[in-house]
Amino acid sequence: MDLMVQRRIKQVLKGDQNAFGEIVELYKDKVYQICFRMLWDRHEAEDAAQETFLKAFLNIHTYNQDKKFSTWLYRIATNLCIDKIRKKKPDYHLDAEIAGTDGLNMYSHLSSGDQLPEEEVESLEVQETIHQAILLLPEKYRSVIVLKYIEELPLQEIADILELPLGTVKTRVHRGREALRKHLRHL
């Protein structure tokens, strides 16, 4: 895949749009997917992925050939998203009932696998626990546990992503699972 990656890239590069036109098919849920783990907003998550990607077709020519693609890539996603986060104002929420609707949040749009009601209830009230404890992580310590758990990336890759030594991302993971683990002691 990389090295057709590296192709699409070198057609790009020599103004042939459609060939990033691929590149955007080959990345376009895996891009989503970090916004979405980020931002917890469909809608914004959506946003992102596209900022990325115009971003990335832009910049493209600064793109280190020498260096994995997707680092490159998901490191755009992932700034944009801190950048998103810094901007987002502090009294928006997911829990927060969708108007016009019974009770519902965006937690209640989250899928869930064939379980019996009760399953399902139980599933539904641990994931909003574990999404609260993750929104009020600092953005250094969301993003690479995000990162980490969420997306399951090498330590490595992270820290080629957030351009932080490996060192750095090593502590931040550390100290966003014990952060992680006061907010969800009572579990």
Given for the second form:
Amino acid sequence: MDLMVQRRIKQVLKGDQNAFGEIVELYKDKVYQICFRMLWDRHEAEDAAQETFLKAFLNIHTYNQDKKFSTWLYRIATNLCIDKIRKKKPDYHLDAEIAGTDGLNMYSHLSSGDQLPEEEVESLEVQETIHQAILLLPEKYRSVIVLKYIEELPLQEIADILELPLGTVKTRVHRGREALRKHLRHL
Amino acid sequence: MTSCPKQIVHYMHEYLDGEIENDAKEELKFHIETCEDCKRHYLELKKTIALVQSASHIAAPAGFTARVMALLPRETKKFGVERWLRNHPFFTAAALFLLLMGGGFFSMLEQADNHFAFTKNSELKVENETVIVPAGAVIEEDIVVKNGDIRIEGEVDGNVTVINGERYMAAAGSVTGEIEEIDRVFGRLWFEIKSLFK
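Can you return the structure of this protein in the form predicted in complex with the partner chain rather than the form predicted on its own?
Starting with the chain above, the whole complex follows.
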């Protein structure tokens, strides 16, 4: 797959947009997933994911072909999401509080758009609690937890994506896990 | 747990990351078996990880790729020709050969090509060097227009090629095949060579 991606990138560098479409197809789910887990809003996640690919296309000449393409792409996505989280911090606190009191706000986020059968509601409530716990993490812990446990990437790759020393990533994973434990141990 | 060695929790995390030294692993194992608090702490961490990993995987919404592609800056026209040349090396070689060897061919092409011409089809209407595909008409063949324009109001079930002219598409008009506008000498030569070999 890597070889195929490298070939597509060479075509994109020559100006072939169709080749870029194939790259988008390959990575759209992963990128969207990172954005969704970081931002916890479908519209914002789609905006962020689209922006990620647009940025990748415009800056494709800065990508070093000796490195893994996904690392470079995920870095763009996480940086964009972290920026977005920082910009809208006050909203998030408000959101989280409302959700903490009755769970309605976050829940309606998830169910908007698709109708779900009754039996899925219970597992959805568990999902809801998990997401809320992830959302309550400060963004520096949230990014490592999403990359480690949702994207299931190795620690070294996470360090490459976030451009942080491996030790820092480990510390953040540890602290993130402890913070999550506090929210989730009673489930 | 207040009396437990401080490194125990640290060992738990090292263990969860799969990066623990053997000595530390033994110490952790032994401690967890004897200390209820630490055992609970460890199990809670395990559960937390399992819960976070259970977060259902979601896919990008439908039509995502198309929306991304629409955001990209327009591909340069130059590239379309380049891609064509790259994908058809035989024609490229043939074109170069003819270009170098067949000067006469080129001038012949020039002479033959200055008048208005188009694919004969009874459905087509003509108005001042503009070929019109009338609304409601369905033309089931490829259309080539030279030195003139085409206006598509109906349907074309095939390719449309316009040489030295403009293409206008009405809202209701549609073309199932490829639409090509060739207006540079080289592009025209190209098209001629292409049709020679057909």
